[in-house]
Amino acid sequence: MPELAEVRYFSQRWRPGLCKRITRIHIHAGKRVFRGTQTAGLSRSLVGQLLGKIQTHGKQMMFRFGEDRWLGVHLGMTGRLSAKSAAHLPSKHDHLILYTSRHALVFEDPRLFGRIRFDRSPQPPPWWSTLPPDLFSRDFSARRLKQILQKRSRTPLKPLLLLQDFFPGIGNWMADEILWQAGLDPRLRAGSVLHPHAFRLHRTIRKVARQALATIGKNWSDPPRSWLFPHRWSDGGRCPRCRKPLIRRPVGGRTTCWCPACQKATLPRRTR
């Protein structure tokens, strides 16, 4: 499933439509991606409007049209955004296309796990305004992270980092990367991560997110080879730090990769 950086990348595929007027819309109204959305109202409301703003938050995207129209996109597992020529003809999996005079802004999703939302209101809709703090916001502080670790003290670190209510945008590969760079075993209980490890984890979350946005999020390029990222995808990989074999097995129901030599399986109860 696309994570924070992949979502940023795909959101920018619609940049050719910024400040352009929507002339017509193609929509597969009966598809599951529109669950809970009145597609007729969406079509009526967006034709004639300018795309004014593109935003992302974790795994969510929002596109603002005019002063009071809000289109939300979640890619699910196989969703993609792209911009094609205005002559583009809809294919089977093109469930929403916003046409301008020069481009077709396409949302495709073969497996239909994504979601399209639409609201018309003076302020951003609740599904956007109630999202948890962004990983770079002041509200996502080291203190907040410590509170999360204590609140979910019995949860292993890997599945905890995947909870979007706390860590918007972090998915499977990012969680593995964060824990590897922080030197923490993914099976550790959250409540065992105290100072200074909690502060290190907080810094690492932001570092990995920032670098992912600067590479994958910018032009789909890979992060550095010194990261776990290029070595985690198949059995037989070796840790880029110590060159020892990596472990790949489920943790919390998700395939997880880590280095047993570099990632501490136990932490001291107290540090001075």
Second form
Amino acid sequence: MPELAEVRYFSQRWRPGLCKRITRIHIHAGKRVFRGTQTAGLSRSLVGQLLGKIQTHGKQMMFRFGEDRWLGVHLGMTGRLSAKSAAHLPSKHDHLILYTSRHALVFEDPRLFGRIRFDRSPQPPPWWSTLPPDLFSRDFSARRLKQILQKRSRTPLKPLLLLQDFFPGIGNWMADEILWQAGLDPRLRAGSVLHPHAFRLHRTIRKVARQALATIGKNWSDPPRSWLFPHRWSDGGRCPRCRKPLIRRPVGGRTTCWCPACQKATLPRRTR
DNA sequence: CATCATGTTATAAT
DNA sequence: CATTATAACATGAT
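If the structure you just shared is the form predicted on its own, then what does the corresponding form predicted together with the DNA look like?
Expanding to the full complex; the earlier chain stays at the top.
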């Protein structure tokens, strides 16, 4: 479920804990979500600390405690964050709960593809500080996009957009939405997307990301009805632009929805 | 019972 | 070596 906007939304579920002290924690140590992280001292490291800062970057979340303790959270496919009352009792898939005097900050993930990390260091840990440019940064430029399209020229657009090293936060529904709005067939090879389509793709990535954050990311409200988003899952869905039936098939191993009439499968060569 | 799932990554193949 | 394709991960919903 969680992509850029959903991750932002869930990160804000823990806001009731901001500037609050952790009184105790509950963990399912040994679960897959803690792979690569030492859980033995986690309670000692967090209890007594204040939650000082909440950040997101693409699908990654970072919670700072005190001055030098960093809790990284990735929601995987089925992870969620929520704030319950302090009386909340752990249920089956609550793999991490941070209790304050008033709340229980819950991380749940039935499918266990998510991940919790913990580091103690004056600066944020390397995995956080080496993340690629986010979709709104100056560095995520049309020039950079064109370089990516050339570097991965044989990769179809759909699986390309899912690569987090290049497009942090884009997931399955966002990729479909972007390609539909940009009028590009998801099976197109990246190398065939040249000016002006590359420039248009860049603009569309930012537009979809911005509006997703303003709706889903803010309060889980629906994106516009004019988007592909509300039509892409139901069988018999029709393109909101031309009303023709949508196609739903795997591309690059993932279920993909597109409009065969609106999304171009071949592009004209650059004119000059 | 079979199929599918809004993610990532190890491994194989090119 | 760099890029691309596929399988696997673990569980629940349909």
